[in-house]
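Single chain ahead, written as structure tokens, the form predicted on its own.
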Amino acid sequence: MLDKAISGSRTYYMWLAGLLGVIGVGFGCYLYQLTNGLGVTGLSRDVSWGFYIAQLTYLVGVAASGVMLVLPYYLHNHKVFGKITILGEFMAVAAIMMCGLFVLVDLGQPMRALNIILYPTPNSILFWDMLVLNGYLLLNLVIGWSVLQAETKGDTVEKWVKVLIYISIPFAISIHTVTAFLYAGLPGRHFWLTAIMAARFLSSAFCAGPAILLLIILFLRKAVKFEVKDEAVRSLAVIITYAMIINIFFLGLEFFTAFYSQIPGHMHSFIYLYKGLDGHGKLVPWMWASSILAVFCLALLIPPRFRRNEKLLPVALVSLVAATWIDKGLGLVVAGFIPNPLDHVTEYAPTLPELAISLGIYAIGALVVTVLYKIAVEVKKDALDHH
């Protein structure tokens, strides 16, 4: 099946070449960071997690979203998802690979990652996060490849593969839950010290991840004539809509708890994000943009006639992805460090090397997705031709 990844149109090769170019620039910047240390980033003593860890947080949600196709298809026999389930599994593979890369570049010295394996600490949340992420990566690789091989031969999926599929469902929930515990388990950070952190993570994952997947599906329908039933698109759009409503509801609960209780520690991070604190407010325009985009996407997703309109649906999905990325890929991590325990504000902004390295990692993810989807689409087309 690998031969399908190296044959394609001129546009396909140009896209791969472009991604490799971005990866090259990112790798060059990473070598610069490796030589000069994390001082080349915007991180500081007060803000020790920044853009890298924020992307990890967002991408874990993208990886977990594959379960929103696996669950209806394998547990509820929702057959319309049959053709696109493999796309969710392969997107999870790329997302988890990017998660691992963002952790490596954030460590400064990549050899430090071996400490988790050489000196395992079961009472550390990070230890369990490593286990569930790598476990989920392996599961999706084996499941996706086995399902494709079965389709190539015209066989049904073997029983042991189905067992792995059922195991992958709790794994998908666990990867985001355990990542949320990394934040919620830090008592010194009021912004993250909330019982619904894991629930917030899952709700944002179950709207943002499927939204990215649906955008790719809509693109594949037009670009390579990949056949996906309208019912599948509409079902996925409904799932995205409800998950986004729940996501915004959970954010509203956080606002109520912080401001009705009037506990300064809980309020200050929100004030910094949406109004500015002590004259500092770099993220204020971003967070208001996120809020406006969130309301706008729901205005397009909730009414069925707008949601079923294939011209408006991509606009709604892009708005949703942007809204959730700003909230989770920028605001959530940084605001946890502001103000610091001494009530001082140290602002953070990613530097050019940080952004270039991050772009390089996203390009690696895009390359993996492109190759895996190319194989999947070709196999699906061949299977259809034989039938």
Contents of the next structure:
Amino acid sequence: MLDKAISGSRTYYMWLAGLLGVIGVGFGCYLYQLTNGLGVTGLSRDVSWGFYIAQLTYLVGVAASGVMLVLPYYLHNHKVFGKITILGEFMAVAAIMMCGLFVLVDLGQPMRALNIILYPTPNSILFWDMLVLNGYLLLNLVIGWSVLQAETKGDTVEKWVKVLIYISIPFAISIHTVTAFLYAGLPGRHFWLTAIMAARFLSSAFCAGPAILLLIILFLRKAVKFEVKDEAVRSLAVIITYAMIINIFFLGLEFFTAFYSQIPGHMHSFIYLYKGLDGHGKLVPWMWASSILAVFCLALLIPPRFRRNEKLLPVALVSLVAATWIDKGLGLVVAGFIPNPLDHVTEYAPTLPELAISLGIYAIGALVVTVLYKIAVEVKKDALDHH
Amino acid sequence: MDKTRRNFLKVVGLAAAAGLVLKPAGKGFAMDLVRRVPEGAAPTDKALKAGRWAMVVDTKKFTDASREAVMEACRKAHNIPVMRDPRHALKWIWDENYENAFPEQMNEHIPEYQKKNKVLVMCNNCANPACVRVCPTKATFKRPDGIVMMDYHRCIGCRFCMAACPYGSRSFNFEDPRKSLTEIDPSYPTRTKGVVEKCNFCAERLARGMQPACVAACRNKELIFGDATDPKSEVSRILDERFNIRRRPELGTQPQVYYLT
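Having seen the form predicted on its own, could you give me the form predicted together with its partner chain?
All chains and molecules follow, beginning with the one already shown.
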């Protein structure tokens, strides 16, 4: 099947070459960071995690796109998803690979990364995150590949693959839960110390992941005549809408607890994000943009008339992705460090090398998605021609 | 040794089951397993011992000059450079305003000396340390005598401990610290970029029978160091007698730095 990845149109090759270029620039910047230390980033003693870890957090969510197709298809026999579950699984593969890379570039001593395995420490949530993320990556890679292989031969999926598929469903829940636990169990970081963190991670993942997937599906439908039924698009849009509503509801719960209790520690990070604290408010415009985009996308997603409109749906999805990315991929991580334990405010903004490295990792993800989707789409086309 | 090896093999089995096949790295690995005594901290006959080390900070006694002397003694003893960029500062023991050291204790009216006098803060060497709980490699660990230690050779620089520490007591080497050092004290190792460091209650000096550098730099007993589990120790007697507070005790970390105010 791999041969399908190396025969394509001129545009396909141009796209791959472009991605390789971005990866090259990112890699160059990483060598610069490796030589000079993490001081080349905007990170500091007070905000010690930033853009990299925020992307890890967001991309764990994107990996959830798989389960939102797999669960309805395999557990509820929602047949219209049959053709596209593979896209969800391959998206998960690329997303988790990016997660791993974002952790790696965030390490001060990346050559010692294997210490996590050499000195396994079960009381550290990072150890468990490593296990579940790698497990989910492996599951999706094996499942996606086997399902596709069965399809080329015109066979049905083998039994052991089905078992893996069922295992992958709780696994998907675990990657969000464990990643949320990285934050939710730390004393003294009020913004993160909230029992609803894992639930928030799940809700934002179940809207953002499928939204990105649906955007790609709509693109494939236009660009390469990949056949997806309207009904599949519609039911995925409904799932996204519900998940986004729940996501916003959970955020509202956080606001209530912080501001009704009036406990300063619980309010400070929110005030920093939405109003600015002690004259510092770099993230304020971002957070308001996120709020407006969230309301806007829901206004387009909730009324069925708009949601089913093929022109409006992509607009709604792009707004949703942007809103959740700002909220989870920027605000959540940075605001946990502000104010610092000594009640000082140190702000954070990523530097150019930091952004270039991140872009390079996203390009690696895009490359993986492109190649895997290319194979999947061609296999499906062949299968159609044969029947 | 056997026990740790068995544990290690158990987990390798587990990791292999999770699809992570790896090869134990022979000799180098075994070396690392036994090297749990960081350089310079190997105990001698004169070593000072305790059930749980604790520090008392007599805030009223400090002057600007004595605080500076204490901080300077620590920087010298541990090769801690003053970084040009404050975002990359390496802090083991430093001074803060009272309202920053004790944000929850800041009242509208407090004695003038508290408003004016800064407070020395450092790693609390907690009896229930969050940093140790989150470290994925055991690079930071708690010794039987309560000191929370760093293994600079094992730290991968993930900075999870910095997120977990509710006192801001951990620093990360964002750049090569050696470049910013003018003189080096060979009795304590310098660090490389990419690892976390913090106050260790001068474990390396205790091992040689000496009091911590900050305590030794005090002329007027501004800092008192000793065994909190020994009822006859000086720290126990002072804490029994005088009202004392700790930073953020409500978090359950059981900080071992006590403040007399």
